[in-house]
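One chain is shown next in structure tokens, namely the form predicted on its own.
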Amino acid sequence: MKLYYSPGACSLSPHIVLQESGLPYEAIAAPTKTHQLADGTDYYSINPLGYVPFLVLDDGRTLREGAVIVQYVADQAPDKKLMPAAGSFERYQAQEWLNFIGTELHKGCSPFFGGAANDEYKAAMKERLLKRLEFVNQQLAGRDYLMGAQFSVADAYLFTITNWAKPVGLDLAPLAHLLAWRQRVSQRPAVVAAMQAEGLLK
């Protein structure tokens, strides 16, 4: 499999969870703003929309939104329990959680990387966002991970996108359980794995 990302971008997501997973794959730099590979290709005639992440199977089917780029590749290794088996309730309740971040955090940090909002909306919807975190840091109270004790990827989606509160202003001291449980995420190998890869830590 190949990964295209870039980096700190919402494709840092799958990146984390393909190293939790151990399965072979080829994380590929398509950085956003040039939308130029290493090698020089025109990113656009790899994906025609030009966004990440990208995933590209060994046999040339591609999948392009990140939500289901991690349940495929949590799929492909189940013996590592990042996704809850297809049809128990479970498994909606982390497609839940996937579909609450991507509409309600992500799409909520849009107007914060480029475009033309106004301070007015931004200062709304950074209000939104910190009303959206709040919640999640309810639901964080005496666990470990979005689903309980187990890891998710879930957990990678939100670790992602929280990772932006300082680009976008987002204050998150006063949310203590999300701040324990990004500590926590932080320390796992796979993450480490992936924030070093896309140059992110040192």
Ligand SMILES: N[C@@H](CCC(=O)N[C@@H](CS)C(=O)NCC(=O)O)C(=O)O
Second form
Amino acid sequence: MKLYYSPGACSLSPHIVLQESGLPYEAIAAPTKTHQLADGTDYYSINPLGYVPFLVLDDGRTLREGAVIVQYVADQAPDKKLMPAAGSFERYQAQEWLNFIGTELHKGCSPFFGGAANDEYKAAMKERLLKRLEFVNQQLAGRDYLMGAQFSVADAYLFTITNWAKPVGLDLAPLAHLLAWRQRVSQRPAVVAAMQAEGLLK
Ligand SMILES: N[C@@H](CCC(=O)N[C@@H](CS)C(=O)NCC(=O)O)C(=O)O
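Given the form predicted on its own, state the structure of the form predicted in complex with the ligand.
Below is the entire complex, every chain and molecule, led by the chain shown above.
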């Protein structure tokens, strides 16, 4: 498998999941600022939408949405229990988290990265994001991970998005459960390895 990623972008989530899975893969940088690979290839010739993450399977088939890529990878390494079994109620709960993170958090952060949003819109969006994060904070009380005792792909996605708190201007200090969870996730060897590979750790 090949994962196209941009350092620190939402593609860190499948990068973490690939590391957690133990499956062989190659990570290829496709920086969002240049849309060009290191060898000069125009990234739009690989993914016409131009965004990361983008997964290419060994047989050439592709997947391009982060919330789906992480489920595909998890299902290739079922022994790692990164996603509950298909058909179980827990599977829907994990998908509920992925959808929530994608639509309520990830896309709420996007206007803060080079968008044309004005200050009024950004202030309203920050308030909305904080309300959503307060909910997540409550859900994490007394739990190691979003799904309970087991780390899942939803944790990889939430960790990636909450890494952006500083650039977006969100103060996470009052959200003690979320901060404790971030600390726990940040210490997982797979998370450290993926962040190191993206040049995010000193
Ligand atoms: N719908 C996609 C959105 C991915 C996305 O927003 N990627 C951003 C980085 S976090 C990106 O590549 N932006 C650069 C661009 O759109 O050209 C997903 O959920 O995977």
